[in-house]
Amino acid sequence: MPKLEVKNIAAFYGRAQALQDVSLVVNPGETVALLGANGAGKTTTLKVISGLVRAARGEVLFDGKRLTGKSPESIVTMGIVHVPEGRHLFPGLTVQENLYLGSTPRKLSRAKMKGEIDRIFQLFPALGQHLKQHLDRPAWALSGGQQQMVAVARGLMANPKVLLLDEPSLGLAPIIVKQLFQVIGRIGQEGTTILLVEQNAPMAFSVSQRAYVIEAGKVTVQDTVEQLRQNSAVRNAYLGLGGEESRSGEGEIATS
């Protein structure tokens, strides 16, 4: 499985700089979390990787091949699939039609597409099995949790080598978030490499091996999940576990 590398990426929206020399690595078969507050640059990082935002400098490498400057369509065909924040399902299409669109880069027959849907829903808990019984329903008629499951399943229909997930738990009830992260955990266990942008740090840590913290467009911390759980500043800012050590003024987040 190929390695994904982001090297010294800078990106702008107009004159506003969104990313400043961001570097990260996602090794084959890893799930890596990217944490940070709103506006920190997490989504922009994913968009640079998937070709939706052009980097001003730096490069993105996948299996040693340069992605920077390639179109989003060509990046998908190389095996990198982006599931964006907000789901972005096609409301005028059924669940099944949305899933079929996800398989477009593979040019599967209709029979093989149905087989892929069956395979993917085996990764899902009860909610996914419920969706399987409602493939002919319009996407707009689904609940938020069901729509998010369809968005993830649509991404999997492309058989990605790397799955970029942007805020998958946003706006979902806690019980649905738990089910969703069961799915993400299973996807990782099946061998898909995942880069996960998520503000729910405890859930992100539950499925990840390593994590990066990005603040004001810069990576400020990177480490294993086990080590970050012991970092007092990370515990206080992202895990809601601040204790005496975080109130003492020690453990300010800084580049590792």
Ligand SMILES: Nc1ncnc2c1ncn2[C@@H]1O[C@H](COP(=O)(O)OP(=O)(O)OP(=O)(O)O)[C@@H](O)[C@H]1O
Second form
Amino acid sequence: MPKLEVKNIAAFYGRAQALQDVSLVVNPGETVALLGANGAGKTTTLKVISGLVRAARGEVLFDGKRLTGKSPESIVTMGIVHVPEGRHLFPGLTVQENLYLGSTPRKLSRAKMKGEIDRIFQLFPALGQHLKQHLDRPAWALSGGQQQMVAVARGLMANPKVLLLDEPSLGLAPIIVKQLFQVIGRIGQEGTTILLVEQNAPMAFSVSQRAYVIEAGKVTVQDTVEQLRQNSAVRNAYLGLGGEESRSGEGEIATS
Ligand SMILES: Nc1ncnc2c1ncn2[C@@H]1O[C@H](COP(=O)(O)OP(=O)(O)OP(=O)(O)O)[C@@H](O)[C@H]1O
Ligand SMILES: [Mg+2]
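The form predicted on its own done, now the form predicted together with the named molecule:
Shown next: the complete complex, the earlier chain at its head.
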């Protein structure tokens, strides 16, 4: 079973350094959350893994094989699928066409693709079943929540070994967020390894076994979700529990 290892990654946009030193591990079958404030480097970390941003230092290993330096296409083919921030569906294409595009790395026949859509929509509650009746609608005509479901479903069409999810809950109503996390929980239970970037820490914790906190391009906290729920700094900053004292300034979160 493949394991994803990110080791001492540094990354730049031009001269601006986005990642200083990011290391993390996602074990086979695990769901791991990556938390952090705006601009901390969460998206960049996912982009380095999926080959969209080049690492200036460090390496990414999958199943012991080096991903660093490989093209995004070959990384997808190896089974690492990135569902980007902001959905990025093709608005003029139908839901079905968007889903078909997700299966491109597998080169499936049309009949097989249809079968895959049926299989994937089994994972989805009401909203997914509803979507099935809208396969021929253009993506632009869907609600934000429906679009996010389609974006996740499109990622699943590639039959990922590892799913990289970037802020799936962003901009969605609480009830839709709940449904979406039910889907993510099921995907994880079915054995897909997941690295989940989220600002909604309570929801992220509900489906994850471990989590990392990234601040200014560095991992500052890593622990099991069980331990992090007890960590007063994490409770204050990410779970909205406890007092306000540790929220002041840009200070780093204590790891103890
Ligand atoms: N395309 C880009 N060009 C230049 N700088 C960028 C680019 N994308 C991100 N950055 C910078 O890199 C740093 C990390 O950004 P990143 O998008 O990884 O943060 P993030 O943790 O995903 O934030 P958010 O929660 O807002 O999505 C930030 O300082 C950001 O301004
Ligand atoms: Mg981001």
